[in-house]
Structures are given as C-alpha cells and as structure tokens.
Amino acid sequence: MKIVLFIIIFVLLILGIYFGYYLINPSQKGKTILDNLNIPHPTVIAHRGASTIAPESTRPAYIKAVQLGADYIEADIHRTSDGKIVVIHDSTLKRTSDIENIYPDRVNKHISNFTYEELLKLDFGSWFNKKYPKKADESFIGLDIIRLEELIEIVEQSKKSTGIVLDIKDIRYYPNIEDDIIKILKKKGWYKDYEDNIDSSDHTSKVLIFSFNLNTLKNFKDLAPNIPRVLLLSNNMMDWQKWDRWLEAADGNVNGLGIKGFISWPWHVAAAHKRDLFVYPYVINEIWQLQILAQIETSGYITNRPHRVVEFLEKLPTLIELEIE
C-alpha cells in the first residue's frame, strides 16, 4: 500500500513540475505564426455568430457578433438540392426550425434533400424565443436561413474588418463543394488566386477554412492556398497518445489546430507551435477559461460569447501591468 502511494505522489509531482514548467514559460510563437498569416492574435471567433444572444447561424448573431468586434464569424456550411451555400450546423432541421410543422413528414430528413426554396418555408428564430423567453425579441420570428453570399454581405455593410471562417459540413454528402465555395468566394471578391504563399503581405486572411476532415482541407489547400485551413479535433479523436500523430498528420496540410479546451493543455500548444501551428481552443465561454488560456498562449478563442472575450482581451494589457508591477 505503501509503495503504491508512494508511486502515485511520484507521478503527481512530475506531473506537476511538468505542467508548472509550461504555465512558467510557454510558447510564445503563436503571434509570430498568426502574424505571418495576416490573422489577428489573439483571434476572437464568434461561435455561429453571438449565438448566446440571438439565433445561432442567422441574420442578427451574425450582425450582432460583427457589432461586438469579433474578429470573424464563424457559419458551418452545407449544400441544398439544388446547389446553394446554406448556414446552418445541424445536418436535420429539427433543433432550429419549425420543420415539424411545415414537413412533418421530413423531420429526420438530411438537410441536403431539401431545395433552397423549401428551407425558405421554414422559421429559423421562433425556436430561440422558446428556449430563452428572457432573450426572446419578436424580430426573431419568422428568420430565414441564409446562404454564403449572404454571410459575406453581413459584413461587408459594416464598417469593420470582420473575417469569416467556415466550418465545412458532412463531406460525404457534398462533393466537390470546395470547388463551389470558392466560386463564390471569388465571385464576391474575397479571394484571388495569388503566386506568392499565405504569408504574403499584399492580402489579408479574410476566409478561414475549418474541418474535422482532413482530406477536405487538403482539397482546399490545393485548390485555395492562400486560404488558412484549421483541422478540428473532437473528444473522440483526441488523447494524450495521439497528439504527435495529429501534428504529424497536420504538418504542411493546415495552418493550425481547433481543440477542445481542456485538451488545450500548454505542452500541446508549445508541440504545435514547433511545427509552425497555432492553436485554437473551442468553445471557450467563461472568464477562467480565458485566463488560463491567455496565460499558456493559445493564438484565440472559438466562442458563443464574443463580447465576454472581447471585454477580457481589452483589459487583459491592464491586467498583466499589475502583474508585472
């Protein structure tokens, strides 16, 4: 008994002088990489728009989360029937809509046996006010789903430089769909193909391209390189003895790594960084998330409370002087 705790406060105490070593002194290359890829640092990325305080994936968490000044928007993407770009993260339309009532027979169906006329019948808003009647507002009834160009219109009538990200959706049912966002994305001026690489300093990273396959974002690098790619991490992907096989896997693929947030640990950022990778940790919401994060260097925040990251972020420069003093 004895030798067997002796064992355990052992690994404990390395464990410790291991993670106390990181919180000490971490890697601090994540601005330097952000910085060669035109990306703010640390970068705030609004969650499906300000989705804590309107309808995820519509019209006003999209205006609100550009208001608040986060630095892109985040919309996962999906294609209807009849080939249009839709913003939407569920692949039914269950959760977010009255689908019941309008197509009571098409509940479960996937939402890319839908025509883009079809999606239009339905209300993407009232679901909000029902399960948060004290942020409930009657200008969300009734809203629509939008499409890609519509995303990118959002921000180009604000004055601010908001990006977008796009988190693409259920590969297997769309192919080619790289080909078809970049169409747009060319149509509406917000990418060109240029001769020098990503880190070229006549543009600004404007487009983020995220997912959780690979091969979709190796399709994108060769057709888009100029475009950052991020590969997600899911809880089912991730443990400690894959994290190497990750990187290995993600060098010269991607620009970067969107992990779940406890797996943010700070030797997983420092490993990441020495293959020129940032890290960005998802879905981050509460201030002792953000100062834990913000001390071991993660290069932003996936978040649906783009105003308690921005707020955090402002006084942080505040924060760490009184630290210093």
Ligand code: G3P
Contents of the next structure:
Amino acid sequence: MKIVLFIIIFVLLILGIYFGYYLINPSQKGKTILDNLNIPHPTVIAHRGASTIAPESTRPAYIKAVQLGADYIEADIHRTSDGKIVVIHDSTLKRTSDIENIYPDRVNKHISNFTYEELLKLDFGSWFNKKYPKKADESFIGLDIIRLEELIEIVEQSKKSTGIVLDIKDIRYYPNIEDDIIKILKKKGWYKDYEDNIDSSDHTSKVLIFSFNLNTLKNFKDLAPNIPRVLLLSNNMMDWQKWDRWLEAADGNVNGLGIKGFISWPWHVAAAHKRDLFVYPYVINEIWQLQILAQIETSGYITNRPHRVVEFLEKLPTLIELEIE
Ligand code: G3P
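Previous: the form predicted on its own; requested now: the form predicted together with SN-glycerol-3-phosphate (G3P):
Below: every chain and molecule of the assembly, starting with the one above.
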C-alpha cells in the first residue's frame, strides 16, 4: 500500500514540475509569429459577434463586437442554393430562426437547400429574446441573415480597423466555395494578389480563414496565399498522441491552430510555436480561463464575450460608455 502511495505522489510531483516549468517559462514566440503576419497580439476574436449581447451571427452582434474593440469578428460561412455566401453557424435553421413557422416541412433541411430570398423570410433574432428574456430587445425581432458583403460593410461603416474571420463550414456541400469567397473579398477591396504590390497597411491580415477541414485551407493557400489560415481542432480530433501529427499536417499549410480551450496545454502551445504556428483557444468566456491562457502565452482568444476579454487585456476602457455589464 505504501508503495502505491509513493508512486502516486512521485508521478504527481513529476507532473507538477513539468507543468510548473512551462507555466514559469512559457514560449513567447507567439507575438513574433503574429507580428510577422501583421495580426494584433494577443488577438481578440468575437465568436459569432458579441454573441452573449445580441443574437449570434447577426448585424447587431457584429456591430456591438466592433464597437467593443474586438480585433476580428468571426463569421461561419455557408452558401445558398443560388450561390449567395451567408453567415450562420449551424447547418440547419431550426436553432436560430423561426423556420418552424415559415417552412414547417423543411425544418431539418441543410441550409444549402434554401435560396437567399427564402432565407430572407426568416427571423434570426426572436429566438434570442425568448431564450434570454433579460437580454431581449425589440430591435432583434425580424433580423435578417447577412451576406459576406454585408459583414464587410459593417466593418467599413464603423471606420475601425477590425478584421474578419471566415470559418468555412460543411465544405462537402460547397464545391469551389473558396473561389466565391476570394471573388467577394477582391470585389470589396479586401484582398489583393501579390502582384498588386500590397504593403503592410493593406487589408491582407484583416481577413483570416478558419476551418476544421485542412483541404479547404490548402485550397485557400493556393488561391490566396497571403491570407493567414487557421486549422481548427475539435475535442475528438485531439488526444495526447495526435498533437504532433496535427502539427506536422499544419506545418507549411496553415499559420495557426484554433483549439478547444481545455486542450491548450502549455507544452502544446510551445511545440506549435516551434513550428511557427500561433495558437488561438476557443471559446474563452471566463476570467479564470483568460488568466491561465495569458500565462501560457496563447496568441489570442476566440470569445463570445469580447467586452470581457478586451477589459481583461485593458485594450479599451469604454465599456461604461457602451453600457455593457
Ligand atoms: O471559429 C472557431 C470556433 O468557433 C469553432 O467552433 O463550433 O463555433 O464552429 P464552432
């Protein structure tokens, strides 16, 4: 019995020393990696907009996130059956719209089956008022889905230097969506090819491409190599052994990794930095998480509460002005 206790204490001690070493000596290379890409460090990314204040992925959520000082607003990207690029997280419309009233027999249909005109008949705000009565606002009733062009215009109208993160979803439903996205970015003046002689003040790093799908990221690398790319890893894509394999797959294809918060072990971050990959954990909403991750030196935070992160980082002291709790 004594031997077992001794072994347990010994193992815990070794783990404590290992963890302690990385906490005291975190890899600080993340800042250099981001500086080279002209991305603010640490980066505050508003996940689906300020999505605890207003209905996710809608105009008010993005306007609020821009006002609050997020460096980037994050938008999940899908394509309608008539080829419009729209912003919504889920593959179906039932969670964040009133589809049950408008198209009751199509509730479980994938969003790619709907035309843009059909989507415009749906209300993307009222669900939020029902779910969060304390945060409800009349102006959320009847909110429209937004197109990628409108997302860009929200930033342009704000006159802020906020960037956009495009998280490319469900790629198997959307052949060549990469081309469509780059065309829109070019048309809006948010992407220029190398040969256009971009300079560091240009919009290049105002767009980041995220995806769980490495193939689509490789397609973006071929099409638009100077837009930074982030490979997202979910819980089930990760275990203790898989980290090295993901780093190998990412190396040369993407610039960073987006990982579930609790797998942001400091030695994972350090190993990524060694390969010139930055690391963004998601979804980070609590102060205690920020405290740990700041110590580990992750390169930024993907958050539903950009106001909290901005305040934590002391990036913008105007929260009282904006009446945000
Ligand atoms: O964009 C990063 C993170 O948001 C991925 O998770 O579920 O929002 O797509 P999810």
